[in-house]
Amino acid sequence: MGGEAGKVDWYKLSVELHRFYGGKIETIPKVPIRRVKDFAIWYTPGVAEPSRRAGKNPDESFEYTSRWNTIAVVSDGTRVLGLGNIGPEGAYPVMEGKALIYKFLGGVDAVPLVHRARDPDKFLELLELVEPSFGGINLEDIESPKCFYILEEARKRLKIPVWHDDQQGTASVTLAGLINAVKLVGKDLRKARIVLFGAGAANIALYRLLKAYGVPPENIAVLDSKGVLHPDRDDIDRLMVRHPWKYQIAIETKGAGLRPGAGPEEALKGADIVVAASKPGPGTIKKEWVAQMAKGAIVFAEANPVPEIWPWEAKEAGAAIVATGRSDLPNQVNNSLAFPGIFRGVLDVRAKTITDEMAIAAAEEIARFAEEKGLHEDYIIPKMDEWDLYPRVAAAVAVKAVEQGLARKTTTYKEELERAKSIIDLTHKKYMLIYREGLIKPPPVDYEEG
């Protein structure tokens, strides 16, 4: 299976082990269990005491049990990736691997939980039911623009953070690298003139974020399928009733100065960044409308498998920084730079929510780890194996929540960096010790030049 990466099938090999392994993850004690009557602490009689605390008083229950470090991966695989709607059983393998990416980068237990309450408000009733098993939920993989509802009532809802990747994940690792390249181009984040290309759930969340940021929403023109996002738009009172997240868009941004009706070559015009996140290209953002954006123009193409432009392309036609959503791209942007160490930070302090200034503070903190590195126009962002960013996005995030007033414990930054450093460190350490001593299998086949 080695050489060339291209020749590697990723497909092939991934079906292939999947099968072998039977799956990603597995539970394992954590207690000393060396004799019969050990049980007797961890299990019937003494469990009792334990049990009654946290039955009077349900935030021992952080105290007394794993609930403290678990989450749930949530899903009604209603658009998984960029397979769309192949159901629970589908979205599962995704779920656990989401779950295998917080162990290892976050040090967070993570169990996948995949449904078929497609009603979102059965899907609502699911989580609240569950609640009581964790400490936080990683919703994932739902179809817009129920995700959105979802999200938002999630949050009302519960008392314990609630996560949406596909959304907030996206638009903090977004916002982050944006950060940088605005750096790099001599501009302000907070002045320029920016397009998101497609109305889907990163963007919305986006826009949201980039709006809690501190840009103006009247600077931000969003574009669907059928163009701009705009109050005078024909279809907005539709939007109003259907689809309320794009309505409100429409009404902040006035459409960002574009005529009712303007499509993507119109909204580039003097744009000084494009955000993407839409059908997968090539092609689906044209070289000459690159061509027509701003002098120093930032092009985010983060459509999977292929970015809506190459970043060739974009570059031939003038754009000085491009990210993608590719690792064999520069400037990935990449969730998994996100979602571990921000619910590391929030587990740590047993916050009760996550809020836009969480995920900004995430993502002042991922621009800052990189900036820190050396920004140029192929590093605006860090990359997934650089172990030393995730503690430092859990101690920001914690930090935020403390400061918000929605953690149950108090920390700082000093003591939250190295409590999560120690525990995702120990998490390595674990798995190291444990594949060296030949308890996972190595793989049958090698593919570690591919």
The other form holds:
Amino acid sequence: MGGEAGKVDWYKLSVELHRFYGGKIETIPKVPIRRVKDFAIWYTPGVAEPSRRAGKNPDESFEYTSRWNTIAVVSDGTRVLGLGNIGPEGAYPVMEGKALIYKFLGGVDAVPLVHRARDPDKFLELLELVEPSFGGINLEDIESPKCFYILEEARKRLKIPVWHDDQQGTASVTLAGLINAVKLVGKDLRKARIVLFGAGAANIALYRLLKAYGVPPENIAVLDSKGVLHPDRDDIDRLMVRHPWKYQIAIETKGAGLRPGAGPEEALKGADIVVAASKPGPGTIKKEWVAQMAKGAIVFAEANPVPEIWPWEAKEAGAAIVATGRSDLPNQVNNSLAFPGIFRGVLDVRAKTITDEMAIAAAEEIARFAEEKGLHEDYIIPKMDEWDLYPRVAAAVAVKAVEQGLARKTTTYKEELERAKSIIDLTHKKYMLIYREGLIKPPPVDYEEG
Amino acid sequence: MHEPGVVIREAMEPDVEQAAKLLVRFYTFNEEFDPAWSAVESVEKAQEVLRASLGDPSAIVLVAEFEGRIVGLARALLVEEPLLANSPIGVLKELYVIPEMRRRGIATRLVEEMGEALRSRGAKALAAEFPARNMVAESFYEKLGFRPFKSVYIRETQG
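Please supply the corresponding structure for the form predicted together with the partner chain (the preceding block corresponds to the form predicted on its own).
All chains and molecules follow, beginning with the one already shown.
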């Protein structure tokens, strides 16, 4: 499907423009270089002293280098978008795109780091080896269940924040959407019957986040392609060995009161919420199933490019609120609402990690932002061009890190809000100046606006 | 940790139906580590084996019962090794606890009580059989003071 939207061939346009610009990001100096003599400050001999100090006290590397604001966007290319295992070179354009968004929305310098370490322990070793270069790590597009192990271990071994956006990013924004959706239908998220359809990175992370948010595990039915995760499922022991994350969910939720072997049709009967992060639709979730859900049903169909069920179909079947992963439909569950602000916040307080509580703080801030603007069924999540959101997410996360004793620097909400705003504003100003000066050429081929 | 309400006792005829399911699960679980462990997957066959063991003085079957339900099973045989000083040896053939009741010390109790029962029948040592690559079982038994004792290698017969 040529870029899929119909009117514009995004694939063709994207290839031409990627080639024309030769990628999307570059490094630009941020210090004054007035004359050659200045290099004696930035390079030899002067640089020897910052080097000596950082060598003696590694923490000072955050003072003298860009490390404080630089993260790596790391992928082995084993599960890129919906394209599957296309390798590190295949992952590169996506990682560079992520880096672009980090910079533009969060003022965070992000470096693509694609590599050949497919073995999870080798992957972890690589992260440990390059840790001194970065203030944080964004993991991306790694196959499941390997990604769970890598994230868990990396969080333990590294002293800088590690984030896997396909898990935590999607889960955080979904939680934000759910917080507002239940408000609109007058329900309590902690009492709702929730079905997570699909047991990949996003929904397994969402399960953990919901639990941390206070939803009792027995209220959550998690389904994979074989049905509900249940302690009496035939392959339960196999899961214990091969997929301990699914196993743990089966044990904790006890299958949410369903019988072992129950499928989506049974699970959705009477459910208040379904979050699908599974196979592209349409028809992955059937209208008849949604029709059996409780009154005021909430349907999140997050598969791309085609949601598990089209919003109008879900609505016809009685759903009160529908969200998808698409930017051309209302209520887009978009990771970009969370990750730039989250890293802005943790970098600014030099947090040691990103906890579930910090992810929840981000989700609550995103939800609050939309609520302040006025919730309605087609607006439960902010849109990407609501620029005031990102510094607010940064502030909420930074304050939570300080509260939890995980920040090396202290701050207040107001202080971080101002700092994040000024860093992000400066990025925009610099960029717009370069662009307006014509130093970034206008695109030779383009789409029509609107 | 002792889970209150879990009773470990010798299996009796009325337990056979439920216990047989756990016996089958022990094998389907271990199949995960080596196809040579794949079982016939017949509950009837498992029932037969259990009934035979109930009537066999050189076999012991213990069950863990919780709220009227069989949640764990251990079966051991007393094996004569005429040339070993430690003979007879009690060999734990199967040990299984259902997933939702794990991490509560039930398997440990099954092993300890089995050790007691075998000792009272003259066993000088207790051995346990499980697939070579089952690290979960390995670390479980090592924690209980077991050590690697003998290796059994296998290959399918040719032609």
